[in-house]
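In the block that follows, a single chain appears as structure tokens, in the form predicted alone.
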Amino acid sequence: MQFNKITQRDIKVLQSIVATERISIGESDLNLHSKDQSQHPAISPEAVIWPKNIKEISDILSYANSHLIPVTCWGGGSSLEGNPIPVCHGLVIDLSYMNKILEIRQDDFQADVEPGVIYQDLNHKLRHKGLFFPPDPGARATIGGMIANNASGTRTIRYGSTRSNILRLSVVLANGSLLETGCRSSKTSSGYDLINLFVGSEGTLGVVARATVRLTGLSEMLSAAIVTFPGLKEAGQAVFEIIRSGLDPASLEILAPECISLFNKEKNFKLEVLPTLFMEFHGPSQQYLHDTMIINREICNGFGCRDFRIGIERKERDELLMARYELSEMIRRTHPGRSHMVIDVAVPVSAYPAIISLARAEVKKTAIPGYVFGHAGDGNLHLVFMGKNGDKKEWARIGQINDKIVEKAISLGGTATGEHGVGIGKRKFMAMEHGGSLQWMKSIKQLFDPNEILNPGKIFLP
């Protein structure tokens, strides 16, 4: 597709749409939305716009459709394949003004928001009702880019995703229309499910405008572990025998010996640097917990754990939590000199020790920094690698073992992204994992955005 650039004439278009203090061509505003935090180049917008409304998004892009701008969705910037550059400049739309909490139905366990509401903001206000939204990325994002790429995070394994807790989504398309779809009844039968297609489409379908989100009670009674294994493979294995079991965690996060290492440096912890399991359970009653902490531990001795430490007090279990949020941001400081590339891929659990052995094995394998854990509950991995800047050698290295891993993955009956989305960096496994239902996409895409001008360049080689 063809694009038109941006012209002063456009600009005093979108001026009359919205204020004029909320559209720019600052090389400053250019530049805050021309990359994420992934390793891709950065490429810088036309103009950013800042609406505050629906009816603003809809002419926004009603007049960009009819003009053949391209447009761009743009949340928190915390995204880590691309997923926000605006690869074929245009305009781009930040949300940050539309953040509203609009209500909250306690006795219904729901919410409805604006897409730029940081999930942390709306959970610091829940916390006194005694509820919370679950899905928990860690970073500072948007619940509008967590629709976009479905996000997830440590407690997917027992709330689910965030496709699993969306009940009603207001999606201005490309023409400037308004759909509305889904219900606020827990469960339909009725109809297509629009709502699973927008979610994870990043943007490329139209512009998610308004939520209603599912909200679950905050359970008063948990119980945390540390366990530590003599190797990555034994604590994967644990991780499948501890779900077969039906225990139910609530987080299940496994972490390589780098990763504790690193933990015992920058928040002194005193770990000892082997795998290990950090596990959250929640429960009704503190007997349930520790019954349940009992089969658990008797799950991880028959894999050879090294240490099992339950009983974690509130403020450790959160510093731990804090310090696993944080792992990421540890480990860019202690390479200076060095960007990171994360490899994200999810496999069913039962190839999880698989997976994670073939990830530790290409670490030890070469001398770039790598950093191996990940959401084990859900058949979750993530490798860090941190490659030094300039050094082209070094990153088609590092591209090359992203592209063993993933490709070990879909062999495995998994998927080339877990949770991080597709972006610039996974389109070209999508024919791979897809196969022939990649062409009913692409007849989707073009069914909602005929001219192709949204977020252009993401999930479809050009």
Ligand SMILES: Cc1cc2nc3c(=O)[nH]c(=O)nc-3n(C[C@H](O)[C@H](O)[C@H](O)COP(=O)(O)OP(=O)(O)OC[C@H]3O[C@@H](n4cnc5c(N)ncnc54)[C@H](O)[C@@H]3O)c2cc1C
The other form holds:
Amino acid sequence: MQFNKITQRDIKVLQSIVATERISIGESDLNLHSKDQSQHPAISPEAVIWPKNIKEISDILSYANSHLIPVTCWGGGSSLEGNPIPVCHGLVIDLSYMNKILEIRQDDFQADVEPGVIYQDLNHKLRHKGLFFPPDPGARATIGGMIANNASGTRTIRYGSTRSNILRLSVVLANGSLLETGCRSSKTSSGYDLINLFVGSEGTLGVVARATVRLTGLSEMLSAAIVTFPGLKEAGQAVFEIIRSGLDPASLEILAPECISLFNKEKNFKLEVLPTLFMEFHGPSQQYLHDTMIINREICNGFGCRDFRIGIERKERDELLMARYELSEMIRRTHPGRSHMVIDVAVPVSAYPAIISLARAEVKKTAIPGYVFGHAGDGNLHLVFMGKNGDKKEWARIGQINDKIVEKAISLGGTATGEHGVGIGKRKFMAMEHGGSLQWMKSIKQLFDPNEILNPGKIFLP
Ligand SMILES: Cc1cc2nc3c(=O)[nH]c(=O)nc-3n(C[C@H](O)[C@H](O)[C@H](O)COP(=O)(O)OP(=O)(O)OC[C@H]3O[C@@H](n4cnc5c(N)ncnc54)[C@H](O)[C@@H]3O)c2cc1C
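Mind sharing the form predicted together with this ligand? What's above is the form predicted alone.
Full complex below, order starting with the chain above.
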């Protein structure tokens, strides 16, 4: 698709849609919207615009569509696959001014939000109502960005990904028209599921302008356990058995020994440096959690666990869980002069030992610092490599390992991306993963965005 460059005349028209101060061609604004948290190179937009309501989004898109100006949405910029990088330049729509929590209907377990609401802010507001919005990607992400990437996190095993927590969406389409889909009942069998089409579409089909999200009751009691195993195989088997036995963990995370070394160093945990499971359980009473832990311990003992540490008190539990949340940050600050690349794949749970063993073997084969961990209960694996800045050979090697792990995940019946989305980095695996259905995805893109102005260069290879 041949796009037009943004002219002075375009800027004038866009200024008449929003206010003069809510559109910028200033270098620092362009730089701030040129790069997410991935290793993909920065590409500057030509202008950044901050709408405040649906009408403004609609007018911006209608103008951009008729003048063939590419448009890329921006939430918090925390993506890890280049998802919001404006690869064709053009206009970035930054949704951060649309950050109102419009209504909380606690009796229905629902909230209406604008797309720029940060999910932690929503949960902060909900905490006195005994409710929360469960998907927890960890970074300061907006709900619009989470919807676009179908983000998930440590608690997805119990509460689902973003996809399972969206009831209604208002989406502005490429031509500026408004599409409203979904309903406020907690279930429906009515017609095609357009919500599922937009969730995970990375801003390539429309701009999410409002969402009704599903809320969940906060459990009265929580507990956590850290369990070490002699090997990854035993840890993987314990994951399967915990799920099979119906224990219903709220998170079930695996960490390879290099992550445990880091925790010991940074948090003084004094854990044995072995494959480790971090688990969290939610329940109605101390007794329930106590009984759950007894069964859990029996299961883990059955797989030869070496240490079973319970953090049932809130302070102790919080320390354990916070350490897991801070892992990415710890890895980054341990390696100055290096940048991270996060490999993200998911496989059926039975194939988890195979994929995690491959990842560990690859880490051992290279001198590049690498950390293996993941949302084991969802079959989701992450491998963070810290490549030396400017070292092309190291980065090429990391790229090769990424390809090998992704291809293996797909061959095991899994996916190239468990939660970070396709963005730029995973486009080349789309044909391998989706085969003939990729053509149907392209037809859907054509239907919603015939001029291909929305986040061009993402999901599909040019
Ligand atoms: C330290 C760290 C840890 C992370 N851990 C996790 C994790 O555990 N799980 C996980 O899933 N992710 C994780 N991520 C990735 C990231 O936080 C998520 O993908 C998040 O959903 C991105 O949200 P954002 O608001 O930053 O969106 P952005 O990065 O700004 O944008 C994401 C995509 O959404 C599009 N978009 C943004 N707003 C809209 C809108 N209103 N309408 C349409 N399209 C829109 C953008 O164009 C882009 O394609 C992590 C990131 C970091 C840095």
